[in-house]
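There is one chain below, alone, in structure tokens, taken in the form predicted on its own.
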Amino acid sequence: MQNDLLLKALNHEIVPRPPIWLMRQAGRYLPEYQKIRSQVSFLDLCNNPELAVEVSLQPYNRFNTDAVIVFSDILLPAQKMGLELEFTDDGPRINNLISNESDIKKLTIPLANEDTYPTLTAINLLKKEIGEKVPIIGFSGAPWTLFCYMTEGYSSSNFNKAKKFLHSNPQASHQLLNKITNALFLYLTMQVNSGAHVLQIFDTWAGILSLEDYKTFALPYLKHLISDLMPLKVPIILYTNNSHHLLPKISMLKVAALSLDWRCDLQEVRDNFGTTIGLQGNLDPTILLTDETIVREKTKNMIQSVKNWQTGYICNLGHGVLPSTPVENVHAMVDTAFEFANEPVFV
């Protein structure tokens, strides 16, 4: 591969500069993305492989990022399992949410093929388009995060309805989480078979759980999913949000790297949980709303805060790029990471 910095970092090999890609690097802040979205709905864009490839490549072509992540959405498996998914101005919405055990029994575990998931076709096309230039990242949500949307119906700051269901129906909750996990395993396996070099699992709502509930309802299914994916021999990045209280357990998972939000001190995580697991992140996305000077300063400080960043570190945000982000500020962040190639290497 021409640019294998990301793969080397995930393998803890020494790299001359930190690899960089950004969560939601393809999205509403890009004018070329907005042009396409003016002609097609978000869900239709996700399910149109040719357009999904075009959008996936937009940030790579503009910023020369060290990876291309396929354009899709974590909730597509919920739709394929039998739920009615739509995207509104306020975000995703599931209209026939799970409210009882009977609803869970109606869910199917879909075959993971290109007829079911156009995303798989998009990955295949991406592979043909970029060849061996940079790695392709496939992704999904984590079982718990999908559970949240499937029982709440939409995004929430607390997911009270989902947590109420969890505690009121623990047996049914385990049944639902098991079904979700099985569907995700098939989906992620086929992403690798289609050409993904790296997988990222987004457990965006892990942080709303107590440690005890996380150990009971989220961790076992995430561990099971990761373990079943191990034979594929591709590195897995796990993103968790607002999860500082969960790190003692999360850090024990057999993933190549933890992608953390800006509330975590990266070096503190490395000091507490060792250097055998990689780190990704974790600039606050609101920094990109400021100006280029601040972005450069904060990005440089973040990278330098990680001792021996030359092994096992990936520069990224602590969450996705915000829609109102100026394009020139993304350039500033990426360029700052590139400039570390001129720094002396100490390991």
Given for the second form:
There are 2 protein chains.
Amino acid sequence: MQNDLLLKALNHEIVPRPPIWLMRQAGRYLPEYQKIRSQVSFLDLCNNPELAVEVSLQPYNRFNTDAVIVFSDILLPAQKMGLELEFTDDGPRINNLISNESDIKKLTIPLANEDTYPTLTAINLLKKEIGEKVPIIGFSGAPWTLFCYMTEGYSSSNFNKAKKFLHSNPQASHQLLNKITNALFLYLTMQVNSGAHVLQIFDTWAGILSLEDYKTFALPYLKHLISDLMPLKVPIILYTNNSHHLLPKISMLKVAALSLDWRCDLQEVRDNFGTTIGLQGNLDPTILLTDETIVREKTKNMIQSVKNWQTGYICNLGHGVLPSTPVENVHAMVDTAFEFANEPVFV
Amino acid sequence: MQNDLLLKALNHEIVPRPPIWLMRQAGRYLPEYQKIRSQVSFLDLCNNPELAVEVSLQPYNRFNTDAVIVFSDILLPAQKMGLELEFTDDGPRINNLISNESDIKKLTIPLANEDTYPTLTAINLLKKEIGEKVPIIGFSGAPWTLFCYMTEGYSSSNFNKAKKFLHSNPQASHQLLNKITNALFLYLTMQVNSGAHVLQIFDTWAGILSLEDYKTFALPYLKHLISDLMPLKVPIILYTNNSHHLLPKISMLKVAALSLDWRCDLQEVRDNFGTTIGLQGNLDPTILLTDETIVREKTKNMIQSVKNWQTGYICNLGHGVLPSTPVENVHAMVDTAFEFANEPVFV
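If the structure you just shared is the form predicted on its own, then what does the corresponding form predicted together with a further copy of the same chain look like?
What follows is the entire complex, opening with the chain shown before.
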């Protein structure tokens, strides 16, 4: 592979500069993305492999990112399991919520193939088109994060309905989490079979749980999923948003790297939980709403804050690129990481 | 005072059971509150001392809570400083946002008197009516939390606009924070003069900041405010939502107690940051959406998790009571705290 910086960093090999890619690097802030979206709905875009490939490559073509993540959405497996999913201007919406055990029983665990998941075809096409140049990242949501949407129906700042379900029906919750985990295992396995070099699992809503509830309802399913995926020998990155209070647990998971948000100090995580822990992150995405000078300074500070960024560190945001982000600021962030190649290396 | 349990706990005296009150204990989940709100708007209710007193007393009359918090809203000072505030079904909305230095210059620091702040009259009336029986809590938002609303305009899960302003205009941000702090100092001082026995400062949005940004933009103003209020000799409780990553800093503040959310383990906070630290909290408010058995069990576990709950501990939620909370669950929580009086005490 021409540019295997990401794979090297995930393998803790020494790199001349930190690899960089950005969560939601293909998205609404890019005019070329908007152009395609003006012709096709979000869901149709996810389910059209050729268009998904085109959109996935847009940030690579523009910025030369060190990875291409397949364009898709974490909620597609919920749809394939039997829920009615739509994307409105306000975000995703599931119309037939899970509200009891009988709803859970009705959910299917779909076979993961190209008919069910056009994303697999997209990964396959990406692999052919770009797989020799740069790693392709496949992904899914974490079981708990999918649980949130399936029981709440849409993005919420607190997911009160989801947590009410969890606390009122712990047994049914375990059944649902188990079913989601099985579906995700099949889906992620097929992503690797289709050509993904790396998997990222997004636990966007883990941070709303107490550590105790995380240990009961999120962690066991993550462990299960990660351990079942281990034989595929593909590095796994676990993204956990708002994760500071969960660090003692997530740092024990057998993943190649933890993708963290800006509430965590990267070096402190290494100091407290192991100096060789793989890390990804963690610039506050609102920094990218400012200007190039500020973006450059904050990106440089972030990279330098990791004492040994030469091993096991991947430059990224702490959450996805925001839709109102100026393109030149993304450029400034990516270029700042690139320029570390010219810095003297002390290892 | 007939029931001074709260004051004793804040003063680290030994109590036979933890005092209990709940954030947003007067609110939409109470039918008697709904009855009044059906006749008067939220803002009119805040600004009508007689009605505000009636609503403030509702949870005391129903549950016998160990404190009465005056009914008001953290955004009133923003209005008095010159912003157009309204409360819609979606929550508060400020129509003329702060977006540059000239907007900040236009803000006034209002004199805090009963004409400007009817809440002061409400506190005065509460003091006469109930002040011999139970402590009255006055409150305000923290400077950073008011900054969030003044620059964003409404509740947002990420306050992207507020953070963009902060990162793009650090100097103007300091000017605004300074002005807010001065206004809050006058307001809180007058709350004490009007009869408040305790002050609570709500930093609802501190948790969206990195520790570094918190140290720069939130902490100095809190320190300033707390130190200026010190001569009043009134205990201050600081509520910080989503505060786990901020604990090393907030635990150093000279307040009587920290009010924390459910992401923090109360005993761990004492173990890590001082065994005599005053604590308030921290049940996840979604627990109150379940049933009485679960509420009782979780409340009991929470209290027992604090090894030395007999000193410096106040039972509360980790955030406000949710509107859809069944009244009987609040009863179950309060009664569970009361029943600790019958437990054998080992100090």
